Structure formats: C-alpha cells, structure tokens
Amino acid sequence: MSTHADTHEHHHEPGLQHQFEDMKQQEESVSIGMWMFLVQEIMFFGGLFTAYLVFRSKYPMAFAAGSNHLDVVMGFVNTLVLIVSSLTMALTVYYAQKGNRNMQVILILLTMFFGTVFLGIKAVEYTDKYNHGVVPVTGLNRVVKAPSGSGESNLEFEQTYAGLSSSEPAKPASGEHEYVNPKGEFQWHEFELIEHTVKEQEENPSAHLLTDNEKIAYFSNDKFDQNKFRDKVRIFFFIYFVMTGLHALHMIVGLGLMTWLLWKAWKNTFSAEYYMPVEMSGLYWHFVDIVWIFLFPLLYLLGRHFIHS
C-alpha cells in the first residue's frame, strides 16, 4: 500500500511532466535544452558580429559616419532600461522560489513594461531613420517630392555633419541639402568629415588616415567619389537594421514568454518545488539583454571620436 501511495504522489509532483521520472531529471533536461538553444543563438549572432567587424575593419570612416548618425542618448537609455529589466527578471526568479505570488506578478509586469519601453524607443529610432532616408532598402524611406516649378522645399532638410543629433529636426541653413527623395532611396549627404580626411591623406601620403581598402573603395579615377562612400555607409545601415531588428524580434518573443509566465504566476503555479519555467525564461531574457550590451557600443559608440577630430 505504501508503494502505491508513493507512486501516486510521485505522479502528482507539481509541474512534473509524464515523460520524466522525477523533478530532478526534468530540471536537468530543461536546463540542458535551454543552454543548447542559447549556444546556437550565440553562434547565430556571432556570425552577424563577425560580419560587422570585417566590414568595419575595411571601411572604418564610413562606419564611423553611420555610427555618428545614430542617437547615442536613445541607445544609452535603452541600455539602462534593459539592465533594470534584468534586475526585475532576476527578482522574479527569486520570488518564484519563495512562492510569493504577488511579487512575482508585480515583477513580471515591470519586466514587460521595460521591454515595451525598449521597443518603443527603438520604434522612434526606426521612424527617424525612415524620415531621414537612411533605411538601406530602396522604397522603404519617406517619399518626398520636389515642389513643382521650384527647386525649393518647405519640408524638413537633411541635416549635415554639424554635430546635431539625428533625432533632432534638421534646420535649414545655407549650403544644406534639401530632403527630396521621390523614390524613397537611401540618402546620404554628410561628406564633410571624410572629404577633410581625404585631403589630409593626400597632403601627407605617409599618414595612415585611410585603410588600404578605403584608398580604393572611396575613389574613382583617383578622385573621391561620394556615391562610392555612400554605398559603404549603406552597408553599415544594412548591418544596423539586421542586428537591431533581429534583437527586437527576440525581445518580442521574450514579451510573449513574460505574458505566459504572468498567467501562470497569477494562478500561483510556481513555488520552491517548481520554478524552472521562470528560471529558464529568465536565462532567455538575460541573453537578449547581453546581446544589446554588445550591440550598443559597436553600433553607437565606436567611431564617435571622429566627430571631435
């Protein structure tokens, strides 16, 4: 009779799935599965980081120009938001282990709030890139037609490399480029820094201001070619949108996990005996946060010193 009772109790451990013998085996299996998933995610993002590093080493000036166009303040705020969300996620695991239902619910809601704030700021950044015509895919930028019978436009002007944040409205000034883009093509008109660097390189050939690849890639018939430089800046924005877009997609998946956890926590599912889903979801959330910790300096910070050169 005692054996029957033990078996009956064994099959009714909280959260134990029928394919596992006991909770220890289930926890080990789930943990191994999650770490294998995270390893393949690291390999996936590792390929993107490698592509970034290869192209940046070939065209550092073009990548610096693109990086300086990004809004570092928004990137920094998003970094802080994700760091705080990692804290709330870690506390969620702690209170799940303690079986504190109310704190679990509150902290999951806070984690979801911070994740939503991150995506909201990223949407603002993407909208800014759309308005300034730096989305690297033709047709995905804001279409602006030139006024008929006039070469002037009363719409916003494309900002120059005057040190303005890309999120600020561009102001018309003498010599600035009017934003006219009837086909929604990739636009780039910030050549002041690179032209100054090219001039210095020509005056001092022994200086290493441009890489060997740049000395070829930016020139046509030994003269600086704005179109060729624009193409290299476009590579930066391709990588920017792919990496940040995939990261945002992972964040959306994370919010889906948080929604499921919220429902389970509300039902008081998790306790000291069963909290593995919270812990595994936390690992995923921390991974997404760590990826951004690498994306922020690579995309937003490297090359910003050129603005003061």
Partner chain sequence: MENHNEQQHEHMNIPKYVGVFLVLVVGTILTYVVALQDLDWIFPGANTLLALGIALTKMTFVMLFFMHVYWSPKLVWLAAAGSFFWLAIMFAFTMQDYLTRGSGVFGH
The other form holds:
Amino acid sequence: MSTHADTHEHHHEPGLQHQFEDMKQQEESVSIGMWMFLVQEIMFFGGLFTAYLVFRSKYPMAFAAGSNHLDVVMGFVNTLVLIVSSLTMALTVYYAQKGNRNMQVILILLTMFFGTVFLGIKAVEYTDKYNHGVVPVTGLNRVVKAPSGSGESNLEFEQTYAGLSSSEPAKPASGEHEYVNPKGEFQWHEFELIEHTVKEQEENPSAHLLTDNEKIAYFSNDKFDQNKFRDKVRIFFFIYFVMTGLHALHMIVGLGLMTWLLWKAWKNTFSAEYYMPVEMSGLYWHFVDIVWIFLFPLLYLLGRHFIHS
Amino acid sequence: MENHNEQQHEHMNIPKYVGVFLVLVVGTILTYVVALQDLDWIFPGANTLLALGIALTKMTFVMLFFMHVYWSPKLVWLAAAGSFFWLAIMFAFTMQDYLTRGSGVFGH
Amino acid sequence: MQTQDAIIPGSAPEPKLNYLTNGSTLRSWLLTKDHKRIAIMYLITVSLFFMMGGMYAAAIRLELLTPASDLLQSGTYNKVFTQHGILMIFFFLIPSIPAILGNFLIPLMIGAKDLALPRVNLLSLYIYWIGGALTLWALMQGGVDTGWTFYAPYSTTFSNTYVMAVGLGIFINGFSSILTGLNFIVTIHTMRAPGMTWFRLPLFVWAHYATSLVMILGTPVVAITILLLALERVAHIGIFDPTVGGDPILFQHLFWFYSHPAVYIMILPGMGVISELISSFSRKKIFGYEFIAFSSIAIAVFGFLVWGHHMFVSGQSIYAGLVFSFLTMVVAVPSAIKVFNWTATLYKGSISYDTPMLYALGFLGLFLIGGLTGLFLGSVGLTVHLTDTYFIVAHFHYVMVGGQVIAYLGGIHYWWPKITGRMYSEFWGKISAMLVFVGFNLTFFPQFILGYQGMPRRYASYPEEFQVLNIFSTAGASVLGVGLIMPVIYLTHSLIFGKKAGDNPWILPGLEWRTSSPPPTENFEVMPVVTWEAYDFSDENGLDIDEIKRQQAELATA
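For comparison with the form predicted alone, please write out the form predicted in complex with the partner chain.
What follows is the whole complex; the chain from before opens it.
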C-alpha cells in the first residue's frame, strides 16, 4: 500500500506527487488510505473470527482438545518474537523521523530477522502437525512420518497410530468398526479428556459440562462416538491452519515491505520531512502483530486449565 | 507538519517505547499463566474473558503508542473504533441466531 | 471564476489539450494515472459485461416463453441464470456507477486535480480486469450452476462446475471495489478545494462516501467467505458440510453480511445520481440537503444490521428472524426520506423533461415499487409464502434495474456532454428512456403476480397456467432490450457526429460544469475557490449566465 509514496526527484519537495498541493495534504491522504486499508484487513480476519466464534460455541470440548494438542511453548515464544519485532519497527519509525540512517538500517534488519524467526518457528510447528497427521486436508497425511525421537520410519498406518500418541492408541467404541485411514484422513487419538467429561456428565446430568449442542454432536445412538468427535476437532485444526496461514502470509508480505524499506533507508531517503513509507509500513507490521496477539490466546490457550489445574 | 513531528518527538522516546514493550511482555506472560489456572469458580468462561481482556489491553497499547493513534487525528480514532464496532455487529448478529436456536420462548 | 474567464479568452480558438487528446498512444491509456481515462476504460469494460449479462437474460426469457424446458435443458438453464447473476452483480451493478461516474466526477465535483491515490485507482482497474478475465475464462470452460449466492453445501460438495475459478474471479474483483472505496474516502477527506466544505459537497459525493464505507467494511468479509468455500471444496474439511459437523447457515451469515450491504453498494450511488438529476432539471435547490446526505450514511450503517432477512426460512432462529425483520423495517426509513425529499424538490420547480430527467422520474416510481415490495419480503410471516418465488425476482429487479440501471443510464446521459464534449440526440434519448420504462414494467410487473401465485424461481419449466404472464414478461424483455441497445448506438454516434456541447450545456452551478468539456488532464486551469452552496441556482452562485448563453449561441452557429 505504501508504494504510492514513491519519490519523485524532479519536484521541489522530495516525494510530493502531482495531485497534491503540499506535503501535509499528501501525508494526510496516505495516512487515511493506510488506515482504511487496515479497516478492511480487520474485517477480512473478522470473517474468520466469526467462524471461530460459531464453532467454538458449538463444540467447546473439541476446540479445547485441539488447542491442547498445539505446542504452547512455541506459540508463546512466537508471541514474544513478534512483540520484539514490533518494538524494533516502532524504533525504526523513531529513527526515520530523526533521519538517522545507520540506526534505521540496523533496526529494519532486526525487524526482518525477528519476522523470519517467527516464520521459522511457524514452519517447525506446521511440520510437527503434519507429522502428527492433524493437517485436516484429505489425502495430505497419506505418508505419515514417525514422531521425532522414535527412530522408526516407514511405518504402516496401524503402527503409526500406536506410535503417534503418547496415550493409548484409539480404542474403537464397541460395536463400531475401527477407524481406518485409506485416504490419509485426519487422525486423532486423544479422547481421555472428552471421555472423562462424558462420563462425569452422565453421572451428574444436572451439571453443564457439555452444551446441549455437544450432547447431540458427539454422540451416535446415545453413545459417545469417537469419529464424530474427531470431525469436530478437525474443524478446529482447519480454522487453526487458515488463521495462522493467512497471518503468516501477511508476515511474508510484511517482509517484502521491509526489504523495500531497507533499500530506501540504505539510500538515506528518509528524514524528518519525509518518512511516511516507514510510518505506513510500521502500521501494517503492528497490525499483523495485533492479529497474533489475539490468535495466541484464542488458538493455543483455550481449555488448558482442564488439564493443568 | 513540522509541528506534528515535534509533538511525536515530545511524546515518544526510547524509554517510553521500551516501557510499552515491557507491558506487552508482561501481558503475554500473564495470559499464559492465567490460562493454566481454572477460573471457572468465578463464572464459566472466566478464563476466556480474562484472556481476551489481556489481549485487548495489549492491542490498545500497540495501537495507541506503537501506531501513534494517541496523537492522530480524530478520523484515525474513528477508523480504529469503527472497525471494531463493525466486528462486534458481525459477531453479535451472527451469534444472536446461534444462541437462540431451539431455546427460550421461541424454542420448539 | 472571473479570473478564469480572463485566462481563457472566449474568442481565441486555440485548441487546448483535454484529457482525451492529451496522449493518444495505447501506453498513455494503459499506464495513465488520470481518473478520467481510468473511468473511460471502466466504462468500456463494464458495458461489455453488461451486454454479456444481458444476453444471458435474453436466453432466460426465451426459455421461459414456453412451459416446457425446450430451448435450454435444466442443467444449462441453471448455469445461464447463475452467470446472468454473477456478471450483472459483481461485474456490472457494483462497479458501474462508482467506478465510472464516481471515478470521473468526484475529483471534478470537489475541485481536485485527481483522486488522492491515482496509482491505487489504476491498480483497481487492473484487478477488475484480472478478476473479470478469470471469470470469463471459467464461463467459457463450462460455467457454474450454483446460483450467484454459492450456497453451501451444494457449491462445496456437489456441484461439478467451475465454482473455484468463478469464486476466485469474484474474490479478486472484490479487491478492486475495496480499493476504489478506499480511494474515494481518502479523496473526499483530503482533496476538497478551498471553500468546498462538507455541506457544500454535491449529494452524489455524499452517496459515494457512504458507498465506499460499505465497500471497505463489507467486501473483505465476502472475500474470506469465498476463500473458506474454496478451501472447503479443495480439502473437504466439512466447515460448511453438516454431515461432519459443519454449518451451511454459517456460510449464509458470512455471505449475506456482505451481500446485503452490497445491495446498498449498488443503489446508493444511483440515489446520488438521482439527487443531482432532480435538482438540476427542476432548477431548484434540493429540498432537505442534510437529510438526504445523512440518510445515505444511515443506509450504509443500517444496511449492515439486516442481512438475516435473506435467511428467514433457512433454519435461522425465530428470535433472530424477528430482530432482522424489525431492523429491515427501520432501514426503509432513510430510503423513504430520500424519496420524500426528491418529490418535495420537484414541487414548484421549473421542470424540464430532458432525457436524464425522464430517467430520474422513472427511478422515483420504480424504486418506490421495489422498495415497498421489499417490506413485504421483510415481514417474517409473508415471506414464507413468497420466498424463492418470482415475487423475489421481481422485487430485486425493480430495485436493481428500476433503481440502479435507470439511475446509471440517467447519469451517463446527464454527464455525457461533460465526458465527451458532445451532445447526444435528445430525440432518440427520450424515445429510449420511454422504451426502457415501458419495457421494464412489462417485463417485471407480471413477475410479481407470478410469484404471488406461487411460481418458483430458478426452474426452466413451469405449469401451463403461468404461460400468459410469462409471455408478457418475455415481450417486455424484448422492448427493454431494444431500449437498452439504442443508447449504445446513438451515444457512440454522437462521439463523431454529435453537436459540440459546450462547457455548461444545462447552465448548472455544480463545480464539474465550470471547467471545459471534456476537462483538461488537471481538471481545472486554476484551483477553484468555492463560495456558493450546493445546488445554488440564485444569483450568488458565481455563474456568468450571459457569457454561457453567448458561448452556447456561438456553438450553435458554428
């Protein structure tokens, strides 16, 4: 979005475009334009948050189960990494206003470094999820690698099942056929929490451990159905991948912006009179940070207290 | 324009930026710690509410100080507030459907 | 304006470069940052899409001439009405007035050299072209049969047509409209000429401001919805598929969160055009300026609160249905305020029945019918009977064609002399305006009756007792078609053979009429300073009427 703030050397003021009367008008326009862009970005992510809200309110236990499977340490570290990058970005703007070229270059490089670290950790997490067979795309998990450290490879599906989960392998409910995986379907074997809750709910029908909706959604013929529960967890992972994936895409665009800024800062373009590109890229970077500030508790932290308290 | 600049220089300096950063770090740690505590004894969903409260606080700090909204014209305040208002419309009007399915005087 | 007259001697016939003659290479068009040239390129593409959508409409009406599905098989018919809807809504109705007339006129009306972000403007045109090309490619490959609403789970699980490609085309095209809206908001905030205060802005600009708000707040949501739909189709997650815990009604919520406000993206700019036309051809200051201005904003805001009235019979809770129904009644109020104010403007005005005014008067009647039947559909009880019948089809065509298209045509005629510098044939203009009005009513009024009698929409065949009214409808469609083709011919003809229009052919006070026709690339020779109120027909509006009349006479004798 900030490409329209290119420099035009032939004007008497650096960077002033032909349609504007003075720099003040141009800065106002660019700033309002960027904020309107951020408004549409908020609504863009807002659609996903609505989907999240609807499904979380429908299937809270499945969401808690899915969330507990995510690596909270990586998510936590990533949050810190992004916050640090936000700080370096804010300082970049500060030094751009002062016209301090060296500090700008250093801070932009630092911002890019932390952005890349974030994406790197994200990549590790994604690989991990792929190896656990929880990428919710049919057919994508056909070749399931063994979890790191087990030292085994080329496992058959059935063996993989046994090796994947720290808990017991999936026990099919009596009377149900075993959950086979000919198409590389989404896999899920962690049922202790939900089965425990179901049992408690059955012992104490007046307690609201499951929502009315869940009492239908996880059951077949009044019996807890692992397959049906697995489908709901799959929806959590779908939303997880779309949200974090779109966020990562925004990070990549942000890194592109940073590269462009680095080039401009290297040429010592920015000064107290002309620093809008830095300020605007900063707005974008902070926005992406804000999205993550919400994604972290909403995706990684829900239902943690079920287990840890 | 120069005037605007000086205002920003006056209001934000490196210690203040680092201060905001520390608030964000503390908020992150706090989110993590309280997520492990069972707060359902207060009321069901207290964990989620608290997590969202902390996230909103962190967002407010980022917007006000890192994004300079605090010193921005009213229009920017309006854009920021307006977009969250519209999000609230989307959430509230979607959920008023889901939360009233088959319940209350209109149910069954 | 005195200074401007001093700079431009009326007698010196020295040819000035206007935006059309300033550069004639293809490159000077394709890489232009001039909002007027971008508007012209939009005009050409949007017209092509309109014609294509019109051909699909013709196919639908021909098929419905007889009760049996003889001309088109049912499957083909599904594709035809889907593609009619997609082309008309996403590629004609939404971009037409904002991207053509808004693009051309907003900088002229507020006294700016260009839009605030000219490169973003050009980018939005290219995005529109890319999205349009992708959609057309998909239509050539075999098209799509889901209906323009893409309801899940049919679109995600069952349809074997090109849902992904068309969806992607619409996704891309959405960003064109977001960028246009963004640009307008920035421009209206920062680019107003000295003296052009908010309450001196023409109502056309207010309407576009409201439209832009809807574009920015709504369009991203449909973008993400289509993205989810595409992912669902690729990955079979089940987010919209009820058999694995998904929720098809969530799709409808997200879809209508945008697509109901999108109705206002289509009609609000049309209302802006009508405000200009009614005031100009009554030669009277518009009645209740502030009310019309704020009713545009009110429509934009309330438009976001009513989307559930598309889902009354979808399985949404009854409580939500009641809330949405109530708010639907509320959103009718600002629309009614506008209609009352337009009517009050006509009162004791000196009305002249030029072609644009014929369209404007047509709009008043047709929009009234379209709006009132909307209230029928917004009431929870009655809608059970009317949902998915031709009553719906008639209602939204009264609003979309009777409202938006009529306003668009009126606007094109009204500003044609400013855009091209040539006058169209008033004789043929009036004939086509009347043909459009008659043909439109003949096409769509019978559909109200058909729908009320229970004829369902989206079927290629129907029981024989509905045939008479369907013949009326098809006959009306042919008249409407002729009425719509005529402007293409005589407007094109006027480009070469039309009379020179002069700078201000209708002697109007608006800022766009105070520059030359066609305007120069920088819009104004000198930066205008606005000292008059909007729609000021009094002597204080700074117009030298004798001079304008002298120039008109000179043009007539030349």
